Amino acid sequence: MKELDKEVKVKVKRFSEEKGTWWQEYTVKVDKYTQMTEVLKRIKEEQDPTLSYRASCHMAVCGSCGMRINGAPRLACRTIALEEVDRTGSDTIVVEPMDGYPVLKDLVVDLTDFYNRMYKVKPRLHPSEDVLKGKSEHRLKPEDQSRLWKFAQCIWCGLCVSSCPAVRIDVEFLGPAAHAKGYRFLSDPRDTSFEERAKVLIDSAWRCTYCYMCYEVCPRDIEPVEAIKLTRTYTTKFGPTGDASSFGERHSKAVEESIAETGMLQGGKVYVKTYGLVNSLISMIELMKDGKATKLIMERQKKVRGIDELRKLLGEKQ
């Protein structure tokens, strides 16, 4: 064994339709350069040919080796085995399939729903007729290219969707990857499907809960939540396209008015302006049953000092 080589245990969560779910451990010799894709390859070639997983490029380009490693959604090719040992202080590395997807076998998951969400945003440029006929050329200014570059780096690995709590409870939310890809074309001045994309993306954007998990797990630092925030700004131009964007637009306006009026967030007023009087009364009755309505009823907040200066700042942002 080389000086820097070390034996690690790899605990894999396995699954088959015949056997169901079980855990299996393997021992693999690694060095400081060994990726987790190489670890799985050695297990399959040298110990257990029945182990199933996806991997292709081994350099974070194809996005096929997404899985949970020591509890976190990660690309196996970007995860060095000994770094995981150092990080956790344990010689055992736990490997599981990605959350949020049906498992087909071992570490292989069914990505059909992920791809369907991606295709809903029409993830390709729709050029003008003149460009298609060769009468003109695509032109993209350097500042536009700089703005779009980050969102064009998505490799469709599915890690962000795997970590997203909103996708699991809201079938109408397209998910962070689809929004990053959708915004990349929505804001591309060369595209001709602007309004069609906006209608697909705007209401879904307001269904994001801003938990930032997609930001944490993205292996390409795309920041899908940033694309979602920017997509929401198109609501002003196109108007709400569904219930989520209607509530969201009213809520944003109510928050802005509350801060402009008092310098503080008046929860009761914001709630009424967002959901309307009838819905607010229904919610109030439920809160009274739980004894939680007193604070809202007694809400009397004084204006903060220097409110005029705050209004100037709000005006500057507008």
Contents of the next structure:
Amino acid sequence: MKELDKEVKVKVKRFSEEKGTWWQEYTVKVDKYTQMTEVLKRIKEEQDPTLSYRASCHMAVCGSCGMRINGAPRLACRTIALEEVDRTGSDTIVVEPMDGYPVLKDLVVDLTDFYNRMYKVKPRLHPSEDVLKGKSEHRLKPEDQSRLWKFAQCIWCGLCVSSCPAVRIDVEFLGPAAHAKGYRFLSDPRDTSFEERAKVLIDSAWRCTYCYMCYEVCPRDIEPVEAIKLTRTYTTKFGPTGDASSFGERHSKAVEESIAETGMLQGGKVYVKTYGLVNSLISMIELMKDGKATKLIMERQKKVRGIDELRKLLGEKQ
Amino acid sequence: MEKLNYDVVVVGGGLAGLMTAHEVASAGFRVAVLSKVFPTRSHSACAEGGIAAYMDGNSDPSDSPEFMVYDTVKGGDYLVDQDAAEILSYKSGEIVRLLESWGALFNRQPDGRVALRYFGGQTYPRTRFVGDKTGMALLHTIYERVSGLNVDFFSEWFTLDLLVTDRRVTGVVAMEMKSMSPATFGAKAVVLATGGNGMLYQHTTNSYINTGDGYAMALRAGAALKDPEFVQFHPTALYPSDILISEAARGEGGILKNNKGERFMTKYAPMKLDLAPRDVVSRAILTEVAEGRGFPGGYVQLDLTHLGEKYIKERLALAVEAGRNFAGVDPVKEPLPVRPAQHYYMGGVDVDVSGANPDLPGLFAAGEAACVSVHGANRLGSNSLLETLVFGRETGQAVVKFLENSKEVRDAPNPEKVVDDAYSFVKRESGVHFGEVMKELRKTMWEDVGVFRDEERLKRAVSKVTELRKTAVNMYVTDRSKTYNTEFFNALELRNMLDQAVVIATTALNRTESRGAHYRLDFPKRDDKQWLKHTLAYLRGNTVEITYKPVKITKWMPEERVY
Ligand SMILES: Cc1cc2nc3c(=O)[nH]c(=O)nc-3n(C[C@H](O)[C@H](O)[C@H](O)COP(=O)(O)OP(=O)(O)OC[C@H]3O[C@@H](n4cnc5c(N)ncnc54)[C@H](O)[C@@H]3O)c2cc1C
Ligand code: SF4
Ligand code: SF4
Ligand code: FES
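Moving on from the form predicted alone, please list the structure of the form predicted in complex with the partner chain.
What follows is the whole complex; the chain from before opens it.
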């Protein structure tokens, strides 16, 4: 077993309102077990008490210690210092505050925007009156429990939102964590405010770009994008609730039709059906510039074999 | 200084604080919850195993709430107030039901009812759980619920001290961490739900934020701590992160080994071996390390490898996750590095079963911050989450009654003094900084007020802590930043830790017997004749004043604690 202590350099992006931004380097002795929260604690207690960061549980359940470590959005307590050294091949570990939130001091960011997103989805169960008064009791199937628990384990760390491109450009988008939370209640059989929740969630769900960043970074394996996909499936039932979802629903209808016709996704056709011919032509011109659209328009699909079977499975749309 | 007014101020956004706030807000009173971290970052999130509850119609057919009282009393080595244990047990079922109705995703039985499992010290299985993240699940559920009520949250507000006017509590002074601006919160009642104090010890499974601020605030306001000498240690915390590795790992066949590869428990507990009680195993591990048979850094190995990959992954998923994520060790392939660590604080602000402190009208406490005496000398696993919720609710209801009969209170005459005292660290130009004192304090508490205690160590600890308290008067804060200056708050936490440490060391020296988690090498036996009584300790300047209070016994007479 290798117990040897090793010295690593930790380069921290510092900030204070008084002094602005600067980089500071520390040297810390670590062994193969040392978590990044411990590294920061040693710096603070032994070298530089002015360094500010958040940390509480040191076991990845409280969500305090989100930051960027060697460029990646991570929980510091879930990051072993020497594993970073192995991964990057460099003895220097670069630590920065989470992206996308205003920095208050050093690694401490202002999460107000994150919390507000969470409150927008009314993150609490609305049980029936009878249950609340103790007149009756919930039963919940074990499989529902485990399905819901997957999405309920969010620790509000903010990492997914900090790495979500859609949140940056689309003010109407609730963001990954809020969607995971929202879906967790939307699909809880014990909840009573189904329609109200659907109204808040459906349109926003169509604003996600499916880039899977949230899936990558979430330390609790919540897979918010999966919650978003599942929320989209509610569109047919409730109908579109805004711009994004009406485009979105037309989009998925077009996808379905394209598959039904040829057994393949015909990009060009789907695009035209979703956005209408005129809109499509406008964006095609934009796309031509990088050659993408040519491919979209040009490809003419042959039917794949077994398409007739597939049609049956899809319910044979006329 | 800004002044805000509420009916009630709850300090603490963990399970206990949020439950209390729920009751007060539901009764229509104005309540503020102050927490030094965003509520879901509280230590309650760390609880793994579960919450004990006897549920009518959903328990072992042979079980009864009476058995649960008995288990709790015996587990606590008879220092439990039995009326309190009765409330805990008889109200456990409705508390779990309540949390379930608010959406808590308890694991289920095939028919949809809440599932249950065994935990140490239970005659019948009673523990309800949400995977291995019960605390996290319950904390989020209750935060979700309470954030929908009319409660004002002040998150990342650090409470400095209680305000006392005309010998009653009339509010607190707190500081917003972001802007560093202080404010007084006037209130007719204040509830301390500030959690435990594991950071007092060099090794602890607790969160970094568990510095026991509430204990120190109560002491400084003139209230007593009850049974402060009782600190629980857990034998197997992961080295070096001190993340808890549950007893299940040894239950399933895990073996403890020293640096020679010897199964050392054969020496200390030839019969029960690795499954001997927590205190015995903790002492064995520390003896091995002290005698040079530990690994560099001071740990031993918990070997699971012989159990085989399939078995380990199936039965000990959490140990696998913890080993891999936090120690870079795969327990399927190599042994886990473990050592004992502080785990829970049985002592706390002296309160009765309604959460009220007898010294200061208007002062209440709940959760790990309080000592209602349900855990006595040793807490049973999964009874603590239960306590936070049952007594959080009892306390909330008692506060409502208190408010209904309470007159307007006079404003505290000089709240500025509280802020000046805090700022005195910043004004200084030289002296020690918090890190130096903190390290020494945590080392002293670990070595001399830890698993092994005796007169010599405890005397040494008392004088060392007294000395550190003097040094800390010259503490200073190097960071002059006016936003989120964590060095400043760490200094205040250290001041709080020192105030409790002197009380814990002194009362441990005073109790000349061994009971539950308090183990004296020089007095290895329990002594009911002299010591079947609660310690009450006050801090007057540098003096710790000790008095006693009888234990409430309703039915269960003390007998020897054997398992
Ligand atoms: C690893 C681990 C596992 C555990 N597992 C279990 C288990 O399975 N079952 C069980 O029953 N128990 C378990 N426990 C014990 C249990 O988790 C705790 O006793 C319980 O959660 C304490 O809750 P609380 O509400 O009293 O305090 P906490 O949850 O600690 O909350 C304290 C609150 O006070 C606030 N606060 C503190 N000081 C200040 C200040 N100066 N100003 C403002 N706010 C302040 C904090 O911000 C926080 O919100 C476990 C403990 C540990 C360490
Ligand atoms: S998949 Fe969607 S929610 Fe997730 S990061 Fe990408 S755009 Fe955001
Ligand atoms: S979904 Fe995952 S990454 Fe996003 S806030 Fe929750 S726990 Fe963090
Ligand atoms: S410290 Fe709690 S998640 Fe990292």
